[in-house]
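Presented as structure tokens, the chain that follows is alone, the form predicted alone.
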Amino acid sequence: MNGPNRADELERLSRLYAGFAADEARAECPIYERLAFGVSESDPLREFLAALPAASRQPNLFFAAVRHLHGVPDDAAALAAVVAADGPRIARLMLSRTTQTNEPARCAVLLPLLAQLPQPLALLEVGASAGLCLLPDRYGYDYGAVRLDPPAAAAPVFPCAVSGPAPLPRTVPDIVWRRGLDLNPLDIASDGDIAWLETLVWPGQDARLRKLRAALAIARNDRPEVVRGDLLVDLPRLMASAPGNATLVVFHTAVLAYVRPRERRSRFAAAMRGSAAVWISNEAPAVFPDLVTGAPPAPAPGRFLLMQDGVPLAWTAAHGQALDWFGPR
């Protein structure tokens, strides 16, 4: 591709990964702030990016493909260096994964939700990655107000700072049956599966990485079975084998960003919204433009926003670090 749209496209990376530093790393992730700014200014880092897919172009996935070969670079000459001398070797890597950050503490902004409706719960997660989300219940949970001790001394405490009138769980779920679906599902007894999932956690987050770690602790002996399959072909048999005397629950945090076209997005909305499970959303606020209008501005950028049945109720950190709830308590 060359002329007007090649330009298009180094331009359209430059604004992704200049967002990406500011709306996501900043505060967070301080290398990958410097490398992200320094990516949205370089020619050559572009140009390897835009002779990918799409959806192959994140900083999520660049990113963490680098450092799962090479380690994290200093600085975006560093990577450039790196990708001068082993493009090809990343691009694969970059083609072969996707970023699938099963990050257990956004358990701790759906367990409001999940609280509260008519016990027991059967879970059915889109997007499930190796199915950490889908174990709720195993975990300990620190509101600040309100703390949940896990059942077992060994599992993850995940801190969540709120604001706004939440309705604070004072017990965890009772879930009696539990399924994931995902194209492409991490296998927690695959080595090399847990490997990429530890490289999706951003560097200096050490905290957050033995979380992980305690989280796929808990998983390997009480494993939730993840189904590999698609959300428009393959959801509605998986709902079907839900048990009838629980609430359904479909769920997911951020996954439908990767879902293309928006056109299948909508599809998956409208079959939500048509069926008889609750609906749990936690996504970027581009992933369903038109119901941003019943939310209050973000505090602070890269919130996801949570929503019940379309419904949204509260801003979320993308980690699950942060509650801001809006809506009724």
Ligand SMILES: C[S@@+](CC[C@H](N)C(=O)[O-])C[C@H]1O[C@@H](n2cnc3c(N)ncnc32)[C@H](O)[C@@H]1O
Second form
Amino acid sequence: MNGPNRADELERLSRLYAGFAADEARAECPIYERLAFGVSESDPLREFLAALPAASRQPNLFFAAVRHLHGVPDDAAALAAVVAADGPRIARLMLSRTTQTNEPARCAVLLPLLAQLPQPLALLEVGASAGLCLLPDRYGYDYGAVRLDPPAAAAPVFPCAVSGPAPLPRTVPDIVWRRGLDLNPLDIASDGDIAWLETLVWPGQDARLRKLRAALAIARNDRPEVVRGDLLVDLPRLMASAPGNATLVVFHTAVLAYVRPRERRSRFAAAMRGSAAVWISNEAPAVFPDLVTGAPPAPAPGRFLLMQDGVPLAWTAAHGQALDWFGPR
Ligand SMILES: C[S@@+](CC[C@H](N)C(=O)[O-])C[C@H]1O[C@@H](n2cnc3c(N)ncnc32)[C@H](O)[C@@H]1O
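The form predicted in complex with this ligand, contrasted with the form predicted alone above:
Entire complex below, previous chain first.
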């Protein structure tokens, strides 16, 4: 690539990494914030990324691949040195893996919606990764005003800071059936998949890592089935296999940004709105720009928009740690 196209690509990468630093990493992970700003200003690092397919250039994927192979660099100069020395192996890992972060804490923002529905529930998660968000009834929750103890002492408790008149649940939902669908389900029995999942938890987030491990221990004993397939192709077949005597809920969190172009996302949204299932979406606002118009401005950068059947109800923090409710009580 050369000339104006190359300059455009490098500029796009600068914006991507500077945006990640400011909107996602700043509040959560100072070292990733520094590294991402460093990438946004580094010609060699941007050149390295520009040589990869567009879908494989994301900060999360790049930093996880470097960390998996070399640990976390201290600064952008150390990152550039690692890439200069081992670029091809880092690139191979980035091409063979995707950002499949499975964040069970996101159940904390889904629970208020799930608990309000007619019970029992049949849960179908698209983009389920290892399936940890299919177990919302196996975890504990601390919403400040309301705390739900976990059913087992070793289960994780997810704190979630709440603002607005959120309908906080008093009990966990009654789930009689659960299935996941994913392009590439992660196997909780595979050491390689687990190591990758753990690498995707940002450095310094020790509590998050401990809770991920606790959720994995639960899932190992009670493994949610995650079927390989594409949400635009294989969902109807799975929906048809759900039991008829339960409320079918199709949900997704942090998935639809990976479904491109936007026309494919619109097709999915139209299919969900035309279905008899309850549709819960917890995604970045750019995913469904037409639907964001019904929401007030987000209270902080990097928030996801929580919707039920296409109706915006709350802003949520990307890892489930906050719920800013603006929907009806
Ligand atoms: C960032 S992970 C989120 C996992 C999980 N939903 C969570 O919140 O913890 C996104 C997942 O979506 C899956 N995915 C992306 N596009 C998909 C598609 N078209 N059909 C099914 N799964 C898809 C990826 O394989 C990945 O496991």
